[in-house]
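Just one chain is shown here, as structure tokens, and it is the form predicted alone.
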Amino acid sequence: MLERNLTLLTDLYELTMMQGYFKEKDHDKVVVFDVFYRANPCNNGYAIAAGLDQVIEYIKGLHFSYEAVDYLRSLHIFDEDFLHYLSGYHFSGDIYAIPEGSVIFPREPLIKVVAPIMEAQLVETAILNIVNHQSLIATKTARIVYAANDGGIMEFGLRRAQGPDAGLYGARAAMIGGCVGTSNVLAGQMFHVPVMGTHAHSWIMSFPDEYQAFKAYARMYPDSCTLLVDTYDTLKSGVPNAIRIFREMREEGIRSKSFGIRLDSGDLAYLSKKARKMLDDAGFPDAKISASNDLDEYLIHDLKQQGAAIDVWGVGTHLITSKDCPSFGGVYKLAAIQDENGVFVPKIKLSENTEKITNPGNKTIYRIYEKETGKIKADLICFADETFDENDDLLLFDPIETWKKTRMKGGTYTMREMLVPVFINGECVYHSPSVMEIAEYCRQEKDTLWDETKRLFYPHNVYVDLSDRLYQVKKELLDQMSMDNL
């Protein structure tokens, strides 16, 4: 993340409670908040975590300079004890959370904090910033991957971004969900991934012609010389002039690692049969074509129908805007209190629109796997202190449609607790990988899908269950409520 202090970065909201806490005495108070998100965006069967490494650095950098202390004096809403109390504020509590690069599935804590209510409650908006944010944009780039199949996808949308930051850490999330390097130069130095780009239709355009751009451009960068081939007539300017270079640099006994050509506008699917054509019959079948403009996983998916001669797909401002779905719908809901002998009490929330109920208590997931496939069945949310021997059967049930079961026959399954401790009493305990060790293990993380759920239209979602011990607190406790409205 950017050197900068980023405490402030909350709602007003936050502090004021903070303050109403400290007030009433209750500051030191042990809660248990739960990241979660409803739906699943793009409405696609799974989402893509990310984001943890950089909630982990704000965490680390959580402190009230001088300055964020006067400008709160400013405010007038603030007593001086509590700004005192806020100069040396520090965060004491414990994070869990799913690592980054994981598939996940709606209403399942992907992060947990687990501390006194005045440090939860401070923390709920930068995390929901970040952790949106970057799952959003992977979960975008996951589907865009699918679709190109064995295409790469080149991350391009810097320019389009909602700002630098959306630029910089949108590309971060996007090479986590599968693209294979980013225009961004800042997102390739801070983290370490590939950068890749060609040349614009200004570079053509300021030589005297299309033939000596080219010329100019092929001989600075000979091993990765891809030409943009469309700034006046595709099929009978660029590609042949691509070719008379690709030709030349062959007879002066230059070598490409990388070379070909790139499509930017026009129908993609004609032109790039027509290029693969052209450049095939030339002896190029190594040439590689590239595309751009406006794509989506949408459109890929139809030109691929098409058989479009297409290598590498170059996207955009659909990709880092996730420009049909702008938005992921995490939210940060308050799950149980512990009570003066240490014991989580469950907290719930209730609503009339069923999907907005939560599920109470301090809890921990359980992914369970098909042993001769490998594939997801199903994720269980429990309490924290429950546990399962693989050996027993394991009866699971959809906790809002409970007529939908399912048993496991012991020995046919596998279960991985999804939540990692981070911090523990205020200490990170957690490795983050690299970018590129989180994109590969995103890569193995899809593969445990079926292909069912994988799929762009219609897909098969994951069921996500409670304990049977877990589901029935919760319908006591809207049975207590339910009677409490009598």
Second form
There are 2 protein chains.
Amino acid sequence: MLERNLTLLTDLYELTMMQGYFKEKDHDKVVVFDVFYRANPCNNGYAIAAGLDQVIEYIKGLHFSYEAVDYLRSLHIFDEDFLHYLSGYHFSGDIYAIPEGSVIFPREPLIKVVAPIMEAQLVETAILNIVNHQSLIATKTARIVYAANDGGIMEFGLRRAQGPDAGLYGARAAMIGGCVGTSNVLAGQMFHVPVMGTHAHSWIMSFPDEYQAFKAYARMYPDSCTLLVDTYDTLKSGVPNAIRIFREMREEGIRSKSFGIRLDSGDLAYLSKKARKMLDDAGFPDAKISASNDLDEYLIHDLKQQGAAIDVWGVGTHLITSKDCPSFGGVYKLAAIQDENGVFVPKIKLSENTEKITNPGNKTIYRIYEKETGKIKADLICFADETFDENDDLLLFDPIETWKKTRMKGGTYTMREMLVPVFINGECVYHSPSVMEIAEYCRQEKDTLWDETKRLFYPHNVYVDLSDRLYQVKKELLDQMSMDNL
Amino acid sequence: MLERNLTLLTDLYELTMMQGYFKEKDHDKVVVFDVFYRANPCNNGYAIAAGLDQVIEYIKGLHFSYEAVDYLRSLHIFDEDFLHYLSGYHFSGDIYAIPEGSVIFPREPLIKVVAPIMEAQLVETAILNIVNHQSLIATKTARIVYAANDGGIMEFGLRRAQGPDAGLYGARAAMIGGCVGTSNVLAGQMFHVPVMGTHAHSWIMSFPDEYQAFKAYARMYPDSCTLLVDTYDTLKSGVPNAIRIFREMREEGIRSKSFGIRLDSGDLAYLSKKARKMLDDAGFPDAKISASNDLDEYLIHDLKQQGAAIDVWGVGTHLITSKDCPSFGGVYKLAAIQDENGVFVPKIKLSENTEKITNPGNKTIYRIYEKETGKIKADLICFADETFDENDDLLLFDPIETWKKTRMKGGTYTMREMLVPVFINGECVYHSPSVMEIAEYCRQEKDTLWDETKRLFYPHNVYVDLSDRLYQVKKELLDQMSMDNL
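Next up, the form predicted together with another copy of the chain in place of the form predicted alone?
Every chain and every other molecule in the complex is listed next, the one we just looked at coming first.
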């Protein structure tokens, strides 16, 4: 995170609770917290995990500086013995996570923190902040990329992002989700991803006329020459001037690797088709048309249906803010507490909303693939110490509508444990792939989804089931709790 | 910005255009760029300017490090002479801005950059990013604060913010917009604003029972003891246990400065009224009820109408992402170019959408207050060199519906120039007030609005008019351009 100390990037209550555990002499009680979410953003059929690399940097960088301790002292709610503890704080626990770029589904733990309660409590807020943000933008991007089908999506949203990080890490998440490049130069430098962009209206306006502006640009960037044609009048002025430039380049023997026009206003279906015809008639069928202007997956989907002749799409605000759904509802919930014998005692949180009841215990997730197709049949949440044999039949059932059952015959499926170790005893044991490697992995991950799950509207939901043992424990805890409250 | 070098936090096209200006030998051509927006977020009647202090830090910190230049070289689109220029780049221009916390309206320049074109071009993206984000959150907060009327709003959104900066600078903007505190500890440290928070469900769940969890918390924080009552069953378990604790505190002679309960699920109208009665009947009419759970201005407005007994509101996701409108549409448009005689030649951008046509020229804004009430009558955009006399009659007219006219009689109004100098010749000449000072100024600013403009639904829009001279110049430019395209 650019070498910032984000240790105080937490909610005050994490610290007041920490002092509470400190005073209650519960320092060493090891607990399990799960990060999970309850519904896919934008009514999508899945989400994409992202942000783990920044979580790792955050955990590695955790320490209370002298200034931080001094600031906390000034609040007059913390005692010196606790502040002294904080000045020596470091994270000594275990963290497991689903790798970045994986497709993920509601209710399954994406990250599992197993640590002394004080340490596990502190990191809640920042972990959620980072993972919620990047998973949101990666998921939104995947929808937009899906809508564009074979067209490339360029991330152009920095100026409308919610602050510098939202632009920077949003661009990172967008690349993971499937963008071909970003306009964000700092993201290009930090994450080694392609940067893209040409010129703005101000370039055109700073010349005596449009032709001269195009000419100057083409002279300078002959190899990648995309001309913005809508400053004055797209079809009467912009496209004819662009064609004049392309002709002159051809006459001068300049063979551009990539050239074309960019539309940034007006009706993109109408204008792109007209412009395409003008370019084709002038002998430039290889001129690319790129388009921008408040695009999202719905508009791209519709423009494509209307035959818009657009090759590349620049998407800004809607992608970088996930405009129709700007938050990812990841939560961090206590799942188990280790007793004096080292056994994890499952804990549950009741709620009047059934979907808000948590899954108790120290758990893991197995993804079940159909052997024949390689597609995902279901995810199975179980206790971390449960084992399965792929040669056995596997009975899956919905944890709420329990009559919904599927039996997978032994030998017809494969299982993959999704949570991998990231920190063990406070040491990082995981090496993050590069962003472009994660993007390639994400592309493969999307291929494990059925088409029915990928569509933009009313997708088929992937089953996330509980193991029989986990289901029984959850049921017992619920029965016991509801008896207590009678 | 936490000492980060954000120089590369820009769109690639700013740099390709800069090289263009460099090659065209237009280094020194001074231009005017305006930051303005076209519509208030959330259909509000106004917006609140925020982010200027971070813009100042950004401008001050601008420089291309060795690594940055090296990275740009690796893109193979920039020449050595241009890269050499960049390595010596600093901002040498002027910046004018409307102070943070001011109420602002569509189409008026919030920030004006007057600088050599290369310098002015680079800073577009980051200025927009910063100002768009913070102005958005300050405006959203003002709506939520308005809905809560006399109740305090606490900013609780860090975990759902779009990355660390969105949480941090979002908390800053929320304080400017009217929050009484934030849960964000880093924001508390950096901006000297009150931090707030108590405990989470995990605190309750980590004890053998709710009573013991409350007891431990009350023992530790007797002075500010808010107990979260919805972990198991709000009315059957949470509130009775809280009352038991409050009784024990009273019996032990502990007089808490502030105590009460927090509701975080269920129907907040029903539960708060029931809990209020239980607390009152038990002799605790001074126990405060705070509430959280997906609140926004609409739900708060409705809960208050239904008589919900809630004193303090914790607002998270909806505030920190401005969920129903997560972007502020600030743009950065070329308005004028200095000619060889030092005269600013007005420039205009046409658009098929009338509201996207820019206001040309080197401009300023005067705010016109009614003398009798101190309320805003209108904002007047004019050329920077126009002068007015408050003793003269002032004719205002709508720049689109020009038949809408008002005549202000001399002596009945006062005028205030809204744009103040921030940088002159690259030197910062402005000292930002503290965040709490800006918040107090913002509170006063809201008092200059008529009630009709402040309401949540269908507010009255404040007039933003053009001076007669500006209107004539704009009209001439438009006529000339449309003739050119016939």
